[in-house]
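Given as structure tokens, the chain that follows is alone and in the form predicted on its own.
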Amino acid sequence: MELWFTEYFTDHARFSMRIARQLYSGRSPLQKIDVYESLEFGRVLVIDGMVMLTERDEFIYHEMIVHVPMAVHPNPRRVAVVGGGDGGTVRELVRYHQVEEIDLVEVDKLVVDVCREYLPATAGALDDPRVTIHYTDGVEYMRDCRTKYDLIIVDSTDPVGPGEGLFTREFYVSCFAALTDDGIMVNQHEGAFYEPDAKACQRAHARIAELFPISRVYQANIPTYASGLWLFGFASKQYHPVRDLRGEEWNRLGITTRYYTTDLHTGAFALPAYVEKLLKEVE
């Protein structure tokens, strides 16, 4: 008998992958968590029926959410990651020797525990001595935050359930206040192809663009995410993501990547016309 996992992108579109076996299934007080072994994408983390990452393509998401801001900010020493309990964002951050402190704010400890056990290649850097894990709600953490961060990465789930608050104006106001004078915020910005994702993208962009003097959106091709085209937001108090790219300096660091390059960095901010239109409608 063939086993298949299916995620519904809309009522009329879905994505399926063939599954060899289910490795884990459990429920925290907040959400349902599953890990599957797939034949095409390796191990797959699913939360509330939605694919969070697969072993085969997670590097694309995590490289793009980290290396884009890190190649722009000249001296990012203190970083907050809101969400990201799978550890992939932290894994990319610890490759930078100049980063001194990483605060990982994850609302669900079970996500971290499951990823440590079943996705060690993603979660393996969570034990780095520079990393402090805070098991608390990201909205509350940023609202009460007294630390100033050079970079805040909002590595959230979709804007439903526990991740819903990470798309609110209140949260973005708190992030703005918690950034240094030249701080950068990057967030997973949803897709723009299917209508539910596009509306979430527009809402987030409108709220961020209202607060930050520099607000841009960039893209990456992630095969297992809805439509394959996924977006990230880049918001800054001072730095432009393309004009202030420190390409030569970043390349001298010698960080080996599988997706991100400084040439790709520039091109990622060139968006399809329909995406530009969606964003301009709410600016």
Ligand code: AG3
Second form
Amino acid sequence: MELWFTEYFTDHARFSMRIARQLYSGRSPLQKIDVYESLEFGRVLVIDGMVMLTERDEFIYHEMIVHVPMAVHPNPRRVAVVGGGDGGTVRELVRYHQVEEIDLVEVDKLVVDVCREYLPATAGALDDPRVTIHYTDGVEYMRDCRTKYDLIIVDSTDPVGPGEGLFTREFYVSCFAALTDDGIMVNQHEGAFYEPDAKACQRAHARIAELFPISRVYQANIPTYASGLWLFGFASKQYHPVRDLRGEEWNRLGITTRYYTTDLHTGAFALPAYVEKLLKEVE
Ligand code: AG3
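Starting from the form predicted on its own, produce the coordinates for the form predicted in complex with the named molecule.
Let us now look at the entire complex, which starts with that chain.
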């Protein structure tokens, strides 16, 4: 018998991958978590029926959500990651020696526990001594936050269920306040092709662009996410994501990557016309 996992992108479009076996299935008070062994993409983490990562293409997402802001900020020492319980974002961050403290704010401890067991290639980095895990809601954490961060990375699920709060104006206001005077916030920004994603993307962009002096969107090609074209938001108090890119300095760090390059960095901010139009409509 053939087993297939299917994610519905809309009611009329879906994406399937062939599964060798299911490794885990469980439910926390917040969401349903599944891990599959797939034939094409390696292990797959699924939350509430949506692909969070696959072993095969997670490097693209995690390199792009981390190295883009890290190649712009001149001295990022304190970083908060909101969501990201799989550890992939933290794995890329711990490669920087200048990062002194990483606060990972994950609402669902079960995500971390399951990833530690089944996805060690991402979750292994959570044991780095610079990492503190806070099992609490990101909206509340940022509202009560006394620390000032150089960089906040919002590595959320989609804006349905527990991830919803991480797309609200209230949350972005708290992040703005929790950033230093030259801080940067980067968030996973949904896609722009299918209507539900495009609506979420527009809503997030409208709220962020209203608050931050600099708010730009960049893209990456992530094969297992809806349409393959996925977006990230770069919101900043001072630094421009392209004009302030410290390309030579970043290359001197000698960090090896499989997707990110400093040339691609600049190109990633050039968006297809339909995406630009969608964003301009709400600016
Ligand atoms: N965060 C989820 C991105 C959104 C994916 N959406 C979807 N497949 N419908 C990724 C977590 C990786 N750290």
